[in-house]
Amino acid sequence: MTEERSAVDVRIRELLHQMTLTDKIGQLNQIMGAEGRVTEELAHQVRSGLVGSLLNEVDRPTVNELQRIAVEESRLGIPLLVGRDVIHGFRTILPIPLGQAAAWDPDLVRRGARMAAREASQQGVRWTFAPMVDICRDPRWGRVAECLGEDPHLAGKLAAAMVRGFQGEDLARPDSLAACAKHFAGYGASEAGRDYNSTNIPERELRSVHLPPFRAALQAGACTFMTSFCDLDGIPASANRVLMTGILREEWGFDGFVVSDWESIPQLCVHGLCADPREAARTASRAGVDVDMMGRAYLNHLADLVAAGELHEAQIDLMVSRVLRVKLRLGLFEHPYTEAEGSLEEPPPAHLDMAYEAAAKSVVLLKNDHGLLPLSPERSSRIAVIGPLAREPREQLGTWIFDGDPSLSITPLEAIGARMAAASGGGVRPGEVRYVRGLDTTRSRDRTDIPATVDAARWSDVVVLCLGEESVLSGEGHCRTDLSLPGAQEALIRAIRETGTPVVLVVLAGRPLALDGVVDQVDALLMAWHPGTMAGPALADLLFGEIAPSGRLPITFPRVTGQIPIYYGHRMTGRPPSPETFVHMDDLPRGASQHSAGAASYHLDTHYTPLFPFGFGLTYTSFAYRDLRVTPSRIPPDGTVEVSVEVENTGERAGVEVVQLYIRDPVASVTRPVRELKGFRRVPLEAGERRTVTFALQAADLAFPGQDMAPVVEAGLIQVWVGGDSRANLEAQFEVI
């Protein structure tokens, strides 16, 4: 035990022998702010030491005063911890997580991270909700906008990243937040992509698939955790020892605290677990959940348990511990108070740069037919923006900005515009830009504007058409059942193509859509997510070639929704499709006999790979992989083998790569995915330029849970594949003995 970890757990045990049970049963008590008000109610509770945490204040002279209300005039003074959901920005809004993903770069996700730490405690927040590290194979699920993708080793290094961020060098410093990884565990398998909704994972998959961003978390310094509004396996998070106790606390070792999500201490009893929020309150703190977000069963109901001898005071004391090591750890006994200097009216300019750098590192290109992209003043002086998100600032910011400001947004149309203009000189006359919105909203199907569209598409040399999905249309409790364009968008971007104008494609958008119907209608196609504040500048330069895109999908993009769930690291089946298995529906001949024969599992009515595959972008240059080298060839179950690889820029400009090492164990005592990222790096290459890149794998990384659960390493082949996207086809093998 360190001498800090001593001086704080004396410090503990000193303050627990001071407090009486009612003061203990506070400190596991959250609840709202007033909206920047200190009502006579929210004082006497912080003043009776009944509140340990608020939620959604973020006013700081509010926050000031309520802190000397507890620090001051409590009998033990405590401060609060004050909590609100950080996700992606908080004045200043970066890409949705699943954006952030696609820059596949865990510095820029730490730095964007540090930055929202910044300007939110400046407002007195110390505590974010963030990271959501739930793996997502379903994007019918509206929380697909927060999670880090489908596979977890991108999520994971993306979620430590995030955690470093947050918490910065010292978490005691006044610009750190303490992070909460949520949502503990499994929510990103809601059944059918509903919120809210049962969860059905066999233990193999969730250590395998589900766990492992978590305990990345943990390994970076998360302080705490959220529990999921799901039920997994019929025992709802809030209320399941196995994960809380057992795995989190005793087998990952975590001696943070952990939180409900909102009111789901009381939401066992409808969930049909418990008969009334007694006995909520009884399970949720045996399952070892230590405080109760916004459901006051702990502040009801812990007392009389104690009393009535179904709760030892000692659990008690082991939860309040926790929540007390997290204040002490963040410094707020000895700094309570939120001393920022200035306003976050106008963040500095630093902060405007990484919302930049954020949203142009997260497009991707997933389509430039003839190299269309980038544009050129001189081949495209009249360009039509067309599309109801593209003068649009709060819905570029996406889900979850509860304190995003959209008048610092600047828009795709506001950009190009600027750029267009910027154009003239050197001979060049000024561009001339014409902007139609063509639907009222993304999910309007009112047709009469489409005649307008048309003709400012017959007017121009290029279109831009910026479409896909509203914020609304995606977060939590916003589910769909059909991704492809709501609304009449599919109507308008095919009038467009009639017109013979080439066209650009921009999704803005909280999910992978289905765009299997409109993407031979376009010339080009970004995927843009919702980008944040600089949306727009990014937007511009990536268009007219002042920057390459460099993004790549975290999550596959189905053809249809009927698809999902669709990804790349499943596992093989006894019949996998093939090229030489499959037959579309509209090849079969009149008359088929049905029949097994050499069937395959796949669907009749539409191809069976995806659109565009995990880890898939293009940039406006080519790389090509050759010399692709594993040593040792054969390693001890301790052992690291080194993979490396020679990257050629064989285009005419810079471009960034992003090279991607997977692995498949294809003989092993359960059966393995197809394939498994086990490493990326984002490299960087002059035209002409070639770098040799350089994995090391250990051993330890080929690990899974066994027939007994227990992680193994087996002896065997295992085949190494390194390229561009989850296809690649530059392989190698070696063997562990």
Contents of the next structure:
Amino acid sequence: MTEERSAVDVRIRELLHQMTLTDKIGQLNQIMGAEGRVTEELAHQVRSGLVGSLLNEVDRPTVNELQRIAVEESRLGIPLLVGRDVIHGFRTILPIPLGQAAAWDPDLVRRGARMAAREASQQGVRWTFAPMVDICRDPRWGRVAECLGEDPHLAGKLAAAMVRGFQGEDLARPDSLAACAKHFAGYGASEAGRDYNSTNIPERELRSVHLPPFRAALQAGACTFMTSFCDLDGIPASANRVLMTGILREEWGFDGFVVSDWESIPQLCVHGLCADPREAARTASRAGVDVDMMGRAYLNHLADLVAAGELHEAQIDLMVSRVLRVKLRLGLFEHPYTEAEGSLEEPPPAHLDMAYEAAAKSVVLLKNDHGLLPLSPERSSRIAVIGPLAREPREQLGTWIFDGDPSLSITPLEAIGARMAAASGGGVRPGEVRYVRGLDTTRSRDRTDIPATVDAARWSDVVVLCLGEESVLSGEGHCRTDLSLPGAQEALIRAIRETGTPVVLVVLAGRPLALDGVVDQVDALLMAWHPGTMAGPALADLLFGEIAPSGRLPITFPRVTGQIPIYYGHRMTGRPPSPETFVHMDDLPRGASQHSAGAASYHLDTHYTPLFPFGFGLTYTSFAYRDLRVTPSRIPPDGTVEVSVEVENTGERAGVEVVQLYIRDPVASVTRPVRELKGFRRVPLEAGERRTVTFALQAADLAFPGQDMAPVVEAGLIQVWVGGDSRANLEAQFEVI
Ligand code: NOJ
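Following the display of the form predicted on its own, present the structure of the form predicted in complex with 1-deoxynojirimycin.
Everything in the complex follows now, all chains and molecules, and the chain you saw is the first one.
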């Protein structure tokens, strides 16, 4: 035990010794602030030691006053912990987490979280309910926007980076936030992509796919975890002792605290697991849930449960000690108040730069026929900017932006306008921009204004369409069954297509969309997610080639919604589809007979591949890969191979390639995914430049839960691919002996 840890533990013991049962239970109770007011009721609860943590109070003087009441007027002076959903920025908004994941850049994510921590802590917040590290393979689920993609390796690296960013080098610094890895566990697999729905995840998949990012967050120091709302195979997460105690504490050694989700403890009654909130409090506390967020079940029933002998006070002590440990590590006892001065009205330029960089790196170029992009103001001196998301300072921010300030947003229309006006400075005649909204919202079906968009398209040299989903279409409780562009957007695109003017489609959305119906109707396609405060400058610089796109998809894009779940790391069926076996129903002869011999695993009405695969993204240059080497070719189960490959920028512009390393264990004691990402690196290359990129791959990285669920590294061949997306075809192999 380190000195620091034992000092903390001594302090915890001393405090526990002085605490009454009521004081202890107060630490396990989390309630909401009163939005900038210290109400009588709130002051009373804090003074009486009935509250351990607060959420949703971000007014600095109010936080300080509540803290003063806790420290000076409550019996033991234990400071409050103030939490908030600081998900992708605070005042300055970064791209939604799924967008940040598209940058494949852990350091960017770390710096973004650091910026958010600086802003939030200035208001008295010292705990964020982030990162959300749920793996999602069903983008109908609205919370896909908050996740870090479909892949456990990528999400794990980014989750760890986000934790490091929030928590900083030293948790006790006043600008550090305690992170919260959520939602433990399996929430991303909510059936049918419908929020709060049950999940049924076999243990092997839970351990191979859903748990690794949580483990990575823990290893990066995440000091709190949040339970998930969902019922996992009959045991809702907030009652799930296997998860909260067995895996999290006994297997992984977590010593921070677990908070329930909002009212998820009393909701155990709604699930049909507990008869009443008293039973729910008993079940959740026994399972290992330490803090009750907004449920009041602990406050109202824990004392009675102890008195009735249904819960040992030692269990309460354990729960309280975990909460106190986090408060002590945050330095709240020494520095309970927020001494920051100044306001966030105008974030420092460095924060806007951060938001710009994150937005710029998160955009993924999915199509660019005939090199339409980058645009040049000389060739395209008239630009029609069309669509309901071109000038929407609020919508470009996305979901979970409680404290985000839309007045800081620079929209695509503003930035394109500024760029075109500036063209005159270079001796070129000023460019002209015409804006037509076309549809009231992305959901509008009213086509009245489409003719005006057609006129603008006819007038212009190029159309930039800003379509997709406004922010209310994704996020918690905002799920969809049909992932094509909502409302009359497809009709709008088709009408503009008829003009013959080249079209750049910029999609702003909180999830992958099923764009099969429109991808052929546009010349270029940029996936911008919800890019945040600096959406406009980032998009304008990408469109005009000041910078080159460098994002890659962190999640598969289906052709049509019915393909979901479709993800790259699936297991192989016994009858995989192939170009030889695949027949689209349009090509079936009349009266075709039905037979299963030779049939393969595909749908009749769409191709079996996705529209855009995981890892995919274009830029304004091209890359070639050669000379893939794996050395040595045989390693023991504790050995390491070096994988090296030469990457060349074969185009005429500088660009960034995201070099991706995939493996497959082709024959194992349990079937394994057809590909697994095991490494990635952003590699900037000048035109014509070559570079050798190397990865160290340990045999231990190949471990998977074997037939008995224990992790194994099995002897045998391992296939390796390196390339620019999950279809990479440059292959090598090595053997574990
Ligand atoms: C419910 C959400 O599921 C969770 O992610 C969030 O942190 C809490 N509400 C608090 O707002």
